[in-house]
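Take a look at this single chain, the form predicted on its own, given in structure tokens.
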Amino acid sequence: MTTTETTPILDEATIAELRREDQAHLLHSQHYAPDHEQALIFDHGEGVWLTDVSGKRYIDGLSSLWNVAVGHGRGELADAAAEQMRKVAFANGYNGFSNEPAIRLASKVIDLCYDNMGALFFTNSGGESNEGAFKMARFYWNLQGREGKNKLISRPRAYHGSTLATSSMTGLPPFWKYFGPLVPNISHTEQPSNPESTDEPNTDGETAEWLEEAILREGPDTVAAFIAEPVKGAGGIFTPSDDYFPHIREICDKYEVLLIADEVITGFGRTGKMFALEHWGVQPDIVSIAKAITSAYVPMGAFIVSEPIADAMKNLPADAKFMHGYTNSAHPTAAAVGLRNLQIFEDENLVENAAAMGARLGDGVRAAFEGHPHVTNVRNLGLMCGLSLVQDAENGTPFAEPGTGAKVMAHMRDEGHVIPRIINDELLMAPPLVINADEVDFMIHAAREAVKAVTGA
């Protein structure tokens, strides 16, 4: 169904009062008060569609925050949560206690993940998962008697979370300003001064050589791990070349550096594979997940460790208890929802649908903007698609004044009834995995009309 108007749910006076209260009392993620003067206030959703309190309907073009994989309004997930809540409010996971949903979900995720994975630790978010993955890397090397291996290397344009450590991992300078000093022993790859790589560069120009130079710069005996998103998501949906991650795996093995795959966005089918590094036949040492594990119906995440790390955790010295935890880790309700959510993935073949609809989205965007004077660098993998808005596509010249991307996003939302995301002048789309062909085409049309309205071409 592509009808974009329904009956208003709240009157204008009530909506205005909600906006005043929102501005007065609610601090939002990445808070900047002017952004919320005319905030969309959502009431409900169904499938890929969201409806605001004015009754307007929009395609959820970023799966809210990359996380509503099975779509909105899934009563079976609400039922799973309610059934578990009626059984028990909470079950402590510390000191010899456990619960059935968490045990079963852990086993299910291990079965779905890379063949070399052995165990997992449940968290509440992707940021907690990445923070825990880094701590686990340090813990593991300490167990091996190599306490000097305590540094982490990340990448530019990477996003890994908003804790102090994960903000330091994040390769986007706006996330550092006003929060310094950053956590020490976390550094980022940089373009080599004399690049010699013959690798095909990623869609943002990076090659695996950047990592090797960073390891040598820091000293191999000091580097515990390298963290990378298989596709740089919040930084702009930048996809890797086919040789990038195989070469990264070789470099990590060469210097005994653990490879952490941040699959908070790409995990559970987003790229057309259950986990994204399957595209290149690469297995990491640690995997961070969140978002789609419950399709955001209940907050949950995890970091997953390889069998060698899992084996080490089963044979800890008496003085080496893994002193890391969260009150709500392995929460039974979240785990019950996760199990039911993953059953929907299987029943509805959502990974396969993501591959098919992702190909339709990518091919359609390329066709819609072929030869366009202000669009370049269209890239996609599964249901992740990005493009760059520029002044001159022939040479990639950016717009002299900022704000073109914001105008395109506003037109897509207000006129096209699609909510994408804009990072500077990078237009990003990643709808729920349940999207169908008509809805994909609806999104492509909205993007094309918005670019035309803003740029005149």
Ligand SMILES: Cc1ncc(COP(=O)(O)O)c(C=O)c1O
Contents of the next structure:
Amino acid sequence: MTTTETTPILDEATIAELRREDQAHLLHSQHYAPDHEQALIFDHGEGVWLTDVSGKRYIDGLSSLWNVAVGHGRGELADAAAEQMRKVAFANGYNGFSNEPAIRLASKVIDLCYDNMGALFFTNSGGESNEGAFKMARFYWNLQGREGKNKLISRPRAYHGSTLATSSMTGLPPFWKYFGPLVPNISHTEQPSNPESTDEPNTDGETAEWLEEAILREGPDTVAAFIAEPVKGAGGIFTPSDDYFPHIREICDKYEVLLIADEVITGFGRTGKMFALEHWGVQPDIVSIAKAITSAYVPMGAFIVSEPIADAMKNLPADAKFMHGYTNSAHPTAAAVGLRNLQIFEDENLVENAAAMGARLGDGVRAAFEGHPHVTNVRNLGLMCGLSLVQDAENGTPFAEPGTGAKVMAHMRDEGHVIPRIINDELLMAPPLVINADEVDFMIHAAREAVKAVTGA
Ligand SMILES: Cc1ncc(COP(=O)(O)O)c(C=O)c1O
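Mind giving me the form predicted together with the named molecule, seeing as the form predicted on its own was just shown?
What follows is the entire complex, opening with the chain shown before.
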């Protein structure tokens, strides 16, 4: 079937009825009713392709929510889930119980992650991973007799989840509106009062010095941890300069602040390395993961801790039980799917493919928009690529009226058969790791045509 052929799966009347029911009964993530009036309802997928109920096909340009790493339609993962479900519905992981898939997946992930990692705790989502990572940091400092070290520093434009604490860590003000007061003892880095810097800035202008100033402002003895995505994702795909994370590591060591890498998007190959801080030879103290661990076939996440923290957890004093847990932590079905999913990564060299196809995507987007009057700040690492749509690319002036990004998105989807993500006027692409060269070129072409149709250039 070509990309443009359309064989309806449901008739128009049924689709309209589904949309009415959706409006009536389903509150969505980031709910805003008008967004769903013409909801695109998906039916099935294969590889990087998704098909909606009207039969139209699209490239899943953001891997759904950055998570369908091995692509859609993987019978192996359905089989792994079914086989495990037939064995046992569930296995309690509390107080002296365990299960084989979870034990094996924990070992596998520790093996794949940074050399200094020692143990992990399974969650069901990225938000739970970050929430747990923060609690872990506080717990660890309490064990050291440093209970004053209880604050967390995060960054502007960070996205860390939607629990109350992770919304507070998130550095995007729309996520705070109407939910206040936010959780105390969580703050964000800011432009330093003395902006003189010898550091190369990140693609969103931040340098590691922002963190040093924040730690000094809060008081080093009060700061438990700093959390950062190696590449800011939902805030707009902003990549770091090469010296950013090495300098961050030095600052964290200097002030005894734990470095939490939120690798919920970047973990498992997204950037062309298994874990993203490998690009800069940096090892964090805690790593949050979710999404690609199961390629989203079932929900799962984890926070992974370094050897010193793992050792502390193995030698807890009698009165210091880690009273944190989820019913579905280490769920055997999720773990079985995770193991099979990571086997696919190995069998199909998906990390190497992400590096090669990511370079093709980045180079192709840069070439397509070379000298373009309305496109600036193209940034990419592996299969994450973002660009800014602006009024004037020469000086970066934004469009006065909102809506350019939304129009580009609509054109890419309706005419170009590609579904990217738009955040205001930032265009984001992060397709599944199984993408091939023709499909990468198809995405670039769709983006170029959409920008031309909307801006006239
Ligand atoms: C970097 C990052 N951290 C955390 C989260 C939250 O994950 P979840 O939606 O699974 O709670 C996300 C979700 O997109 C994310 O991108």
